[in-house]
Amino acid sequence: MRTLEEARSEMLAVIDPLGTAALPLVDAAGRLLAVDAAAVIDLPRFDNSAMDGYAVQAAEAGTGAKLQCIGEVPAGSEFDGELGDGQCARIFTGSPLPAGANAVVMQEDTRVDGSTVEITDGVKPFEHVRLRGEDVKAGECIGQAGMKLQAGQLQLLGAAGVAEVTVFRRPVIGVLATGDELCEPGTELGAGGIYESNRLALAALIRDAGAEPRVFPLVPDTMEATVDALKGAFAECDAVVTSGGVSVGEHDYVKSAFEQLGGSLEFWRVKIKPGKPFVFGRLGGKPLFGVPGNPVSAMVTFLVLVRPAILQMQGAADLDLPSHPGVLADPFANRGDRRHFMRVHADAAGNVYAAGLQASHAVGPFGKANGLVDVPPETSLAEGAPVKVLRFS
């Protein structure tokens, strides 16, 4: 049985990023950079005003000085000429600083009478001036390979003149669920039937990880149906996530069906709770991730094992769940010999509450949870203990 670290390391060692593609920046939200991106221009591109007011020579703009306004500089234009002694120019936020000026007096620090501007509060050199390149220099790296392009990164790249970026290809991940007892939500349940929901949850997590989920029909508990389903999914997808059928029951066919197709099973048990019967294998270089059928086990194994692998397929620099410190509002106890990823709700103040029943079948608490706390084997944590919360929402 692998430890979590061994299982994760073994998977990541054989998973490489997919190919790359050039994309217009407007289409690149949520994608991962494959190549560093550099600024095309300086930011700011020119010395400009940080205020609405008057461009001046600071040495002539002491308190009480009176200057002659010789023009104005609207945003998007430039001043024709140069300020001389005793002169100023009306200027607006973002407008280029006229030649001869080295400061801006805010309009509220002036009194205006026709073309005469009296300074009521003097300025120092370069006060209220944004200098060329003080934010970003042309040629500076402003996007590193492996970075996820979110709003802030897109704004920076666009402002710096980057129109196109090279990103990793978004993987297509097939999602299968096996079991004769499973029914689609909205259909009539027979005796012993249950509604299948793992595919919905897994597809959402796959999408959150930046990949494209492809959800396939439910798979009956037969060898033939399982072989056919796996064969079809691998033909269409870059990797496949299965739910259920990976344990040692007489109707668990995923492992044997995968091997019948020529797949190689690397391991199938991990020393965590919930989620011990987790399968990893490869078929033609494409990964199989077999998560347990119990809903909580499926979610937890996806978050701690499958998610990092899918991110690596996209060349991500950061493979870990986001985390933050918290303080337990409830006592936690793990009396077993496997580390237990307990479902929690962390509030805005950092208080961490148990989300309810911690059994692997209990979806009610998972619906209220927004994170996990990794509790070591045979460990009790008292109320008030500091913990790290692994966030998934």
Ligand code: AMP
Given for the second form:
Amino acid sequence: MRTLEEARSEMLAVIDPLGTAALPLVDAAGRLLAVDAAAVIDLPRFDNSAMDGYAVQAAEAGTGAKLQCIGEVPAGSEFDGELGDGQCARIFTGSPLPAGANAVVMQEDTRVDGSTVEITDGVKPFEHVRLRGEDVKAGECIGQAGMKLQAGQLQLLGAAGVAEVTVFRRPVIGVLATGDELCEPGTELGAGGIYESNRLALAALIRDAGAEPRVFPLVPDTMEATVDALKGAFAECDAVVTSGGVSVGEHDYVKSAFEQLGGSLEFWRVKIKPGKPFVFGRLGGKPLFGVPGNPVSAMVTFLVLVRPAILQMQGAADLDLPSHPGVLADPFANRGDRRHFMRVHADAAGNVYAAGLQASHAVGPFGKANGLVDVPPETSLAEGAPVKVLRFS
Ligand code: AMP
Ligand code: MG
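Right, the form predicted on its own is done, so what does the form predicted together with this ligand look like?
Shown next: the complete complex, the earlier chain at its head.
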């Protein structure tokens, strides 16, 4: 059986980013940059005022000096002319500094009488001045390929004059759920029936990973239905995630149906808990990720195995869940021989609580959890032990 690292590197070795597309910056939120982006202009673009006040020559603007105000510079304009000795100009935050000025006196440090401005607190050269290019220089790399475009990156690119970026294509990920017992939410449950919930959870995780989920109808436990469903999903999608039907029961058809369709099974089973029966295969270069049907196993295998692969399909530089330090508020024990990804809730102070019953069918804990703690085999962790929390929300 493969370790998690072996399974993960085996998958990532055969998964390439999809193509790229040029997008206007306004449509690029959440996308991954495919090509480095450079600043078009300096930021600030010109020396400008950090305050509402008066542009001055610092040498002329000591405490008690009286200056003549010879004009004003509203935002979005430029001062026509140059300040001479004993002169100042009314200026506002962000307005370009007039030629001849090298500092700004805040309005609060002046006393104004007609066009005479008395300085009540003198300034030093460059005080309250933002210098051209001090923030970003034109030509500087301000976005690396593989970076996710979030608010801060969009702000920077937009300010620096980048109107269009090249991003990786978002993969379309098919989501199938197999099982004769599964019923659509809102329908009446027959004998032995349960409400299907993995497609909802997987689709949400796929969207969180930047890809587009495509959810297909429920798949009954027959060879024919499973082959048909896989065939339809692979025709429409860049990769397919199936849930259920990957264990050893005689009603588990995902692996055999996939092979019947011409897919190659690369591996089955990973040494983790929950999620041992995970399957990875390829059909015409497109990946199949077969997660187990137990809801917690489905979520955990998605987070630790499928998510990195989907991110790699988008050219992401960072494939790992964010890892936050925390301290256990409850004792944890893993008596098994597989590492156990326990479901936890970490609070803002870093206290880490067990999120309830740690069993692969138990959905209650996932409703409360925001992270996983990777507990090694045959290991007990006492309350107060330092841990890393792999955060998924
Ligand atoms: P399987 O992996 O198909 O053997 O299913 C394992 C367990 O997970 C069984 O108890 C199933 O009823 C349950 N299960 C399978 N698929 C789903 C699903 N899509 N939603 C909720 N529970 C499921
Ligand atoms: Mg099943």
